[in-house]
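The chain below stands alone, shown as structure tokens; this is the form predicted alone.
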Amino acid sequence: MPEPVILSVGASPVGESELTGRDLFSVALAEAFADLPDPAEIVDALYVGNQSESYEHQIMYGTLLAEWAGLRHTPAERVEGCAAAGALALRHAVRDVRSGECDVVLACGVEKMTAGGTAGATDALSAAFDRALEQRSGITAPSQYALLAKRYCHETGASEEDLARVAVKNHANATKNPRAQYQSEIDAETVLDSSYVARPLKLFDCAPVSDGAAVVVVASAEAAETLVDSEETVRASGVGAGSNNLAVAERDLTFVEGAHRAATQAYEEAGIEASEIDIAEVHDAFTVCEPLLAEAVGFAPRGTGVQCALDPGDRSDGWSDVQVSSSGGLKARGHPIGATGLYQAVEAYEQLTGRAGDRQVEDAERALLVNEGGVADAVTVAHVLEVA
């Protein structure tokens, strides 16, 4: 089968933007194609991760962005999986190339969340919950994740201070990321003194409402050879995906099984083990997500995931040396929902090709991306990327 590689990436800065979704996409597209031919000359298909039409009252985002990229008559689809939409778009692009159906595919993600205001974003995110069992009770995303956090702390002995350190670490990483929404450091006291959103989660435990767009260009290795130098590509060597019950009450709250299964599948495809991953971008929509995912994907023994906030040398036995969320993660880089999975891929590509600047992780050769949709693992997508 053709080997899929990432040959270029682009992304807009994350934050509250005056630009529309299509214009944010134009920023990302221009960066991705700065050194490539016009998209119309090489692109065979396009997928767009987009969480909700309610922010801009816009569906048909596949067709819209194909038009904006000059890809008239090119197959184009919007992919929906709540916050996993971006990773699903990347998965489709990888599979299209791997099957031999396409030589070059655009995986895109875009969200203009601030267009709906806080109330609009809350309502749009709540649509990812089970209508009969959850939505009608008025439950929100923070309250759902607060249930996970309370159970995790109860089972492991983790504290609010432990969760705060995850936020501190990711804000520190984001200061080195020019695209990040938050580029100033915070301390644990700031997190702990912030207002509760849903106990035990406070304001600084939660990812922000964000605008942004990202583009990842996936191609066969053969096609890539005609377009870029080999050192500019990254192999997409493993992909995994899965789903779980939509309602949180119908799941085990102590272990993110969907992420475990997706990551295991990606590891098996790549022919590697969790201990061989150097960097990981995981779905820290709330601080509790990072320790839960660190355990689920095999980086940490059960109950020790909060040590993701520590330097690798300070972690307990059984932990890998992986660096988690060098971008600042959803928590500090920002979380434009449908684009988040692609921002993870952008970070991994830049790290693996030595383009991450001040945040560069030394000798990074393999990356794991974990993108979730709904609450925790209602939908989970994992990708293993490696130096070509």
Given for the second form:
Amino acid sequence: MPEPVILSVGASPVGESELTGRDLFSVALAEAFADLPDPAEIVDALYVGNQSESYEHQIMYGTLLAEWAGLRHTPAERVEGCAAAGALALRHAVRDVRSGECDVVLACGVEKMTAGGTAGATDALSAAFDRALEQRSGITAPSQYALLAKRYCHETGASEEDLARVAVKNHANATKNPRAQYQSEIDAETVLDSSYVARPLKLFDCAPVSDGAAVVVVASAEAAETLVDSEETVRASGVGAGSNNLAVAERDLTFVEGAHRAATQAYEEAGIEASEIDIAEVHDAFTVCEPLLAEAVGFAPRGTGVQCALDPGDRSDGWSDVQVSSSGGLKARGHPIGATGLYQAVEAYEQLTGRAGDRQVEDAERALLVNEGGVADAVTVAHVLEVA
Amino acid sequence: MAGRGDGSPKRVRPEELTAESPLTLPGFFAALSDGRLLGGRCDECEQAFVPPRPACYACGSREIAVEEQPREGTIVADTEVARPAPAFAADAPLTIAVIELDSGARLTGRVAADYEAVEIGTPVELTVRELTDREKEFALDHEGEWPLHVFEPA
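Switch from the form predicted alone to the form predicted in complex with the partner chain and give that structure.
The next block holds the full complex; its first chain is the one shown before.
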């Protein structure tokens, strides 16, 4: 079976942009292909993660981006799974290479969320909830996660301040990420003094509305050898995916089972244990997600996930030494929905190839990416990436 | 017949899945309009769920009995939505909760009470009402006559 590797990445800055989705993609593609032949010479297929056509009134993003990359006639398709669309696109690329059908595949993600303002984003994101009972009750994305946060704090004794510290940590990490939407430090009071969006979650517990696009070039190790030096590649050694009920009420509110299953599958494929992961990019769309995911993917004993905000040496027994969301996470790097899973891969690629600049994690050799869509684990994709 | 299943008579047949069947949303909401909240109960593992659907989410069985649900339940988790979707902005803030009915089925719904007046464990009772004129504006054509489930502290 051909071994898939990532050989190059590119991403636009995250934030409110004057550029449209296709333009943001062009920025990401130009960076990813700065030292490569034209896509038309090497790319066999393209996948693009994109949450909603309501922002730009545009579907057919696969065809459009193929055209903008000079890939007319190349098989191309949009992948939809709300905020997990980006990692689903990456998973397709990895599997196409593994199957031997393709040598080089582009995994892309694009979102132009600011086009409809906050109200437009609220409405577009609500389409990810079950229409029959959830949407008709008036629920929003922050309030879905607030239900998880309320129950998590109730069962574990975690406080609103514990959750605030997750945002503080991710903002501090983002100060060292030149692509991040918020490159400013905050303190816990900033979070705690911000207004409630959905109790117990406040404005600073929430990832922002963002524009952005990212491109990840996946190839067989054999094809990559002809294009870049081996130290510029990162092995995609494990991938896992799974879904859970769409309605939040019908799931375990304090254990994201879908993420547990996806990560377990990715670890098994890579032949590693959770404790061997050095860095992780997890899906902190809201602060409560990070502790929930830390527990589900095996970094932390149940009920201790909020220690993700602490330095590894300060955590209690049973916690791994993983560094979580060196990019600043969704909270501070930003969360352009369909592109987020690929921004996670961009961060891991830069860390594992020693290109992460001021935020470089020393001796980082293995990364876990966890990308979720449709409120927590309605759909989850996990990837393990390793130094070549 | 294709397939190698056992052809169990308890499985739903295609011709049964009409708009009158509680295994479809029109059928479910028609019953709700009459004040009856219907759920499914798995013949294999006894999992209860609302609305009824042709397969059990817990074990995958397609042998599902439809049962009227109890109107009583308790709050499992709750929140106050300060900024709801545009259709509900006039009603803000909304109290919304995950409710576990006494059958074990869980569903999300509005709670007709201030956030401070309820908490995890508060007993609630189901009520059913028609959509308001504003809610109807945001409803899709096929949803306009579907009623809304709202819980009240018991």
